[in-house]
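In structure tokens, the next block holds one chain alone, the form predicted alone.
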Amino acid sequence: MTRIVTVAAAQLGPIARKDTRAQVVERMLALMRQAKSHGCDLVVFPELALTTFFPRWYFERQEEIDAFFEREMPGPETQRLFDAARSLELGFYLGYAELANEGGRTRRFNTSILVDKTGRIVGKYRKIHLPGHAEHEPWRRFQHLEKRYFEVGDLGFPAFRASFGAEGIFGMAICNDRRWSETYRILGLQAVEVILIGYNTPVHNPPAPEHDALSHFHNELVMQAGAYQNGTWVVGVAKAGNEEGVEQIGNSIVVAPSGEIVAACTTTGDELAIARCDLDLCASYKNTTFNFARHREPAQYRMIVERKGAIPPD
């Protein structure tokens, strides 16, 4: 018996300064209604997904910039997104700008969630490879200010097994840690069937332009390569079109544990693209030319790195 989950990647056309979270949830809604439609389990939304991507200004005060992030969720706005989620059966994938409260200290992380169909969060994550710079920078056209506005991810890259349609093992990232093997490989030496990555790419990179003809190639590649190297399925989903002023990529992906894409949006609007993942295909993988427990050397690994000149100091 196969088991198979019916994975929405639910990609946002633009979000103004101007539109409120209600505008957005709105929106959200109506991509849910229309995954339940398609006889979907779950649906996955981009990173930050609730406001415009607010690392591309620099603010001085810091209300403004607590003015994007989310105290409690769900919150008042974002309450309507987990009653959907039971009234639909349909679980979801947020990812939205985190204000915490913890150790008696302020605390901010760029955050995803993962919501199963009776509305419970089954899994939190916060994003580890932080990318652009921590200063404010006015030869760039547009900032990149994650690193000044969100402290590095504390909770590792956990697996969370939870049912949507089927049970399996669901891992989580978001933008950036898509780029690095080490997400794809802690995940996958967890057994991960399932990788659900929301992300907010520009176009144009500021200090590499000549990277900007190959953005869709790149972000197709990362992704494709962490799905086979590691026999899951990976759900990369963007916030696309232009934004302030900002073009970003879409190019919202479904990729099969055999690095296959197979389903993806082709606007850069708020569109859905869908496909039917057979967990066990996984298995395939796992068990064969990526089983780690027979093929995988990590001792030899450890040895070359720890080999005087292997790697330069830090």
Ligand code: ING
Given for the second form:
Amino acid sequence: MTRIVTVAAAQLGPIARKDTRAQVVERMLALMRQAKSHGCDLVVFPELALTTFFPRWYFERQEEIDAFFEREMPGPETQRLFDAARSLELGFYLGYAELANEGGRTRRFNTSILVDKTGRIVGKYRKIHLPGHAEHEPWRRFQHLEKRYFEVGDLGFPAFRASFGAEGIFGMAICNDRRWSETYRILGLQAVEVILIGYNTPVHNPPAPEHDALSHFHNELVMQAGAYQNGTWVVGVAKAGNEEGVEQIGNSIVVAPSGEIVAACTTTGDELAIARCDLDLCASYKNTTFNFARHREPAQYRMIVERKGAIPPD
Ligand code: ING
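Right, and the form predicted together with the named molecule of this protein, after the form predicted alone?
Now the full complex is given, and it begins with the chain already shown.
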């Protein structure tokens, strides 16, 4: 029995600072209804999908920062997404800013959740690779203060067995995570079949403006490589367009385990890119070229990493 999951990359255009969560949720519900009309099982929204990308600004007051965070999930503003999942029988990935009280203290993470067709949260991930800087750097055209506003994720890169039309093994990552090969390999070592990734990626990268012209190329390169080298589907979804004066890439894509891009958004607005993902295609790579049990040499890697190998000691 072929295991097909029909996935929609649900790209969002810009979200202004003044836009309310209710307005954004309305846009997301429209995309969910559209996805359902196209036979989708799963919708993937971007990173920090409920608000504007607030780490682009330096805030002094914690209450200003915390206005961008969700204290409960679902909460009053997001319950409608969970209700739609149940009524439409349509799962979703949602990126949001999580404010949690754990171990008697307040924690703040850049988080994503995976919600199944019954509206149940079946997976949670907290962003590990936080790019940018922790202190105000006025020389920049805009800030990138994720290291100031979020803690490094403490859940690892877990994979989840879940069902969206067909049962499979799903993993999540967020934005900068997709640039690091470890993200894909740690999930690949858990036999992942679909990796879901939301992102907010400015075209301009202040520390390396010479890379700006390659922002689409790098976006596709990392997800195509991660998919192929781990025999998994990868879905990358943008918050796109000119958001509060910062141009963010669109380029949302669905990548097959072959590394081929099989669906792509072509605008920088609210748009679906839809693909029928055959999860059994993963085996064509996991059982041959990337048969980890047969071809990987972890003992060799450990030796080199522990400086017993080719790298000369300091
Ligand atoms: N954004 C960007 C990303 O990794 C970035 C930051 C842009 C890093 C360009 C390097 C180059 O896509 C987030 N939110 O991680």
